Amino acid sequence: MSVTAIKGMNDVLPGEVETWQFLEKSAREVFGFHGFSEIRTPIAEKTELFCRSIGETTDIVEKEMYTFSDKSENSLTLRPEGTAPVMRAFIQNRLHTLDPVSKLYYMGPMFRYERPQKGRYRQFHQIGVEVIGVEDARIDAQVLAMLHQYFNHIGITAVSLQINSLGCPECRPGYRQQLIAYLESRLDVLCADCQRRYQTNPLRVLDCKAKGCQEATVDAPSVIEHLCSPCNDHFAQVKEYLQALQIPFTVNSRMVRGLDYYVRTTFELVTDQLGSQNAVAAGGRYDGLVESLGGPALPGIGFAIGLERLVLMKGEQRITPPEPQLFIATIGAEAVERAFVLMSQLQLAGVRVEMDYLGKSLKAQMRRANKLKAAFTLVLGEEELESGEAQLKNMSDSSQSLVSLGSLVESFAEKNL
């Protein structure tokens, strides 16, 4: 019996990986325009990091984390999200001493144990950004403008921005008590999860996808109506700056996000192309997170993009692998040896070259050149080796030109291929 991949952890194959590379390259380009630098953190962290940052009553910590003990009995967890590891690295390496404003981005795999379905996997990949050190609402708008620019850059426009404010430690407790009282009067129609968590994490009930919970909370009190004056002003400024930058958005007062560290601005980029998994990017402010993890009292904001969901949205727009610029077909063992050296020389010069390794007939080799969509072919046999010249065939129009084997690299440079 053959060994298969773990359920919900997928291979990314040639023909698919090129789309991933395009999405990652685009992120580096766009984020670089805005002054962001890449950071890379370990895949595994101490479990305590996620319990303290994400929140022990969240679904992620309660149900979804891949947690295990190492040989020293330390509790470790495969990272379920990227913000907490970046904050840990930021604090541990004292990055705040290098610049009062840190702009960081990351990309890589995350892990959550949940039921695999379209757009939701146990190993999934994210591209994320974090800005640490700025409380001004302009940075909220700049981050959202950068997210908007990235999606335009990769050619995905079937998305819409939804924003909300979750208040702060000053105004949220009062709203939280009102929401708990509201939910208590409707406990009998809430799902089992919401009945269990409505006191410890009542905001999550508003985000529940169960139909009964959505119907029961349709007229729930709005967090926006309970914002303190500073939070209300901040949210008004975010909307004002987004309008100034001509970034379209709608306010969704039911959007609460699933992590405890969010305050004030929260947002999602949603689509109608992926069914129930409609969020392709999401994030918000986490002004108290750095301090809660032992760092300085610095504000922060960030987002994460789901790479698998972007790939699904690209669909037929997938990026195809680059085609060979040259295929060298050979006749005889001596020609194979010469072709091997020529191929290496051309590859060192930056030319994409393929040749036959299996001793196929000339006809079969030409069929493979066609299948690979090679731009040119070169046939090497005894006659070509003796003369030091061969016919270079343009596969698009069947025209041929005589080239010297000793100056093949220069010939390709002249053709600007």
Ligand code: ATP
Given for the second form:
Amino acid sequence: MSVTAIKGMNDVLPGEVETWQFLEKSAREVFGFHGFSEIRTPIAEKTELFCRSIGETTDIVEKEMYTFSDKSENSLTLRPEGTAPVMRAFIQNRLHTLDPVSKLYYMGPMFRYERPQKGRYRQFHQIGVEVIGVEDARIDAQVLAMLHQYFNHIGITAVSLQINSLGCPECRPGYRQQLIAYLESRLDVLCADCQRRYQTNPLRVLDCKAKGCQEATVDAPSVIEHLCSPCNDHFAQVKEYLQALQIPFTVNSRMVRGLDYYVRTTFELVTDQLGSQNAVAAGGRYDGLVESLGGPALPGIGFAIGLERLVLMKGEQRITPPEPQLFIATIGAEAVERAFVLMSQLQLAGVRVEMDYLGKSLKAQMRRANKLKAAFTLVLGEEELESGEAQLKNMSDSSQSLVSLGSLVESFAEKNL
Ligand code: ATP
Ligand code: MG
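Okay, that's the form predicted alone, but what's the structure of the form predicted in complex with this ligand?
What follows is the whole complex; the chain from before opens it.
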């Protein structure tokens, strides 16, 4: 039996990869306008990086990490998300000494051992951004405006922005205690997962998909009603700046994020087009993270977009690979030689050209030209080689024009074909 790919890890094939390229290129463009630079970190990190940043009691660290020992018994983990590696790189390379504000973006594969289903895979791809060094609520709004602009740019508008504030180490512990007390009184209706985690990670219960948990927490204490005054002011400013920038949003006080490092502003971009995998992007502020990983005490904020979910949403609007501008069909060995050189010259000049490599009949070659949707075809036979001229056929209206083989490159350049 032939070897197949690992469950939950997918190939991206021609025909689909063009959509990926478009989404990636658009991110580079839009983020570039906002002054962001790309950062690339390794696929694997020391396991402790993720335990220390994401949090021991989160779904990711508890059950989703691809962790293994290398041959020297070091515990390594395939990155489940991008923020921790970027912070590690930021600290290690002392990026704050180059510029007090770092605006970084990344794109690439992430790994989580989850149950594969539509929109949820074990290797998936994220495009993410991080801003380190700014506490001002304007940056929260700018990052969200950039996310909004990106979605406009790629033509996905069926998404809505939900925001929340999770408070800070000053106000969250008090809220957390109240929530635990509330949950304790309803323990019997919570799902097994939440019964287990309501003390270690009570906020997660608010986010649980189980019907019992959702019903039991309808009137749970709300995190935004328990913010300390600096957090309250910060959240009010974020909303104000979003309004000033005309970015539509709703406040969802039940939205918690699955990673421990978030404080204050958190957000998700959700859609109703993908069933239960409804988040296409998510992020928030992580003000204590850099310091907790051994770096300077700098605030940060970022988001990650799930690329597979964007590709699913693009669906019918797929971008197709560019068609050849010319197919050179040949009759006889000499014509093949000439066509081979002509093709290379045209390609050097930036023209997309195809020809036959398999010694096929003229009929079969023309069938392939049609299948590839070549814009023009040129048939090279004995006669054409002798006269140095050939008929260039426009495949859309079947019109023909005589071109000189010696100036084929120029005619393509001139006519802008
Ligand atoms: P979900 O609630 O769907 O599990 P999450 O909160 O775990 O998402 P984040 O860690 O915030 O997700 O990652 C940001 C984005 O990455 C998500 O909004 C989603 O679009 C995408 N994403 C996360 N996990 C997966 C996965 N296993 N497969 C595909 N995309 C994913
Ligand atoms: Mg998840």
